[in-house]
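Taking the form predicted on its own, here's one chain by itself in structure tokens.
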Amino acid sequence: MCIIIRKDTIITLAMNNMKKLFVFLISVFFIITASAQVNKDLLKRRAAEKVSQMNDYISFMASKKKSVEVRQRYRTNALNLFIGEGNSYEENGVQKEGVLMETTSVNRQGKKNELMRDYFTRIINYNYNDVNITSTGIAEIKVSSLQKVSDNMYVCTCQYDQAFVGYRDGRPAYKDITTKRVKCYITVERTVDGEEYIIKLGDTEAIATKRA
């Protein structure tokens, strides 16, 4: 028996197969794109979580309700969140003494930079009966777009508000709200189990301060 396949039938079958292949490739493209976006969203969320953790430690360090020993432990924990753990480090071939905290006050003009380790010590030793420091929650922290600086490292910034109240004799003696922005370094390491994200914090900029 002789089977005759018409030329137009072969063309139709070929076109159908090409359409299926095209749809398959488009689907793969969107899956890969979506996966990459999810990873970026995850990295940004992890950065915000790290900044929120830092802010919690700052709040604990400031509270006079805790002993000095406990607050010193929070200081150590907080410094471990930063690149160089608050000590000297190298960036782009430049040796730096340590990460910086930019500070402002409604009682003075201009801004000052101090080493993060000194800033944390000053928080513990504030000359107030008590200090209450609260900051923006994770969901409200504004994370910038990720910038790729090497094959496995990204940087971004996290912006948040920090409210400060210093008490004397049970009454607020000083209050302000400062908008701050901290640099975040995100290293992506490939392991046998997938990807591991190492996030370290860097210099913190004081954008604006107002009376609370």
Second form
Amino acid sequence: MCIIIRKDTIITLAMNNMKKLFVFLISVFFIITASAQVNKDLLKRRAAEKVSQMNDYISFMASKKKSVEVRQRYRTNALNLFIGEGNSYEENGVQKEGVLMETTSVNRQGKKNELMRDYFTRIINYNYNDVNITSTGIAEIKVSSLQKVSDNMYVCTCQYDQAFVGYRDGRPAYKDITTKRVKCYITVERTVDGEEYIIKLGDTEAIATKRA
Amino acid sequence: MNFKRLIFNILIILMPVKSMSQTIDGLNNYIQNTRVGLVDEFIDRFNGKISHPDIPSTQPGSKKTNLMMLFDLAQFKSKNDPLYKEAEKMVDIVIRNNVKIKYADATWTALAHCNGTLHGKTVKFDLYLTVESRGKDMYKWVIANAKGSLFDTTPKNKTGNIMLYPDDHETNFISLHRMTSEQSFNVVRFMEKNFDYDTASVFAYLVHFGQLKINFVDDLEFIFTQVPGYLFHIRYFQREKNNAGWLISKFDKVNPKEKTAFLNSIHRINH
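Any chance you could show the form predicted in complex with the partner chain after that form predicted on its own?
Everything in the complex follows now, all chains and molecules, and the chain you saw is the first one.
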């Protein structure tokens, strides 16, 4: 018995298989692209979460309702969110004194750079009966696009508002609102289970301060 | 004037004065959402990727309204202000030519107005920065030029026989010592005819040897040249309005030659 297969049938079969292969490859491409896009959006959300966490710690640090010991613990927790844990660190072979907070005030012109660890100490020691610091909610924190710095590092910036109220004898003695932008460093670490993302905060810029 | 245009014009005037509520502590989510908080956000709004929260994309003329809201509307006296009309023309060109801004463009520059210290004295100067590719989708900002009166070497005496005399070679050029100790402010007069003075190099030298420090960037603006026939600046406006954040603070009509000359001056081409 001899099986005869026509030439055009072979061509049709081959083309159908090519079409299926093409559709498969295109699908794989879109899945990979979509995954990469999802990861970037996820990282931006995680950066906003870190900033929100920092803001919570700042709020707890400032509250005189908590003991100094508890507030010092929150200071340590907050500093651990930053590069070098807020202490001096090395970057590209250059020693840096520590992460900076650039501050402004309604009572003075110009800007002042302060080490983040000193800024947090100042928050704990504010000379008011009580201090209330609140910040933009996580959903409203604005995050810039991720910029690639190296094969395993990205940077972005988060922008938010922070309101400060200092109380004396139960009444607001000082109020201001500052808009801030904080740099976020995202490091990709390859582990046995896959990729892990470590987010650390960097220098913070205070854009303007207005009396509330 | 047709009905749609009337609605559009009313929206443009009324939007900046829309009232908003504040929370007890003073934080205002509406302001945070409507404000152009990041330069990235300005670029995304300009490119139509996102829009002002008050402008639904289904609204007729939303593209134009969205772009107009990227201007600092306080610079216009009214919708009849010739400057406003010029802004509309610029926006029409953006839409017609589908102009987009990309971060990696070589046609935008940052202008940092710096507060510094030179030999113990406070000085002010400007740095122009541009985006440079590092390959593999990676970029960095680089300093392209420096400007300011502290780099000015205009000679104090523009007339007279201030020069190294033709026979100074016979006295071991004692005159060079005199030049630096008696009239250093005239040094440029002792340089050759085609002497090319580069302020960016002077900046680099002063910083390298620890003489010039930047205390902070006092003010920052960005200059964009992507729109055909125009050049515009953006600055940050901190205010409690739905027209706030990074906004077009000024714009100029420029011809291609002027635009090229501006870009060349930033990159020190044909200096």
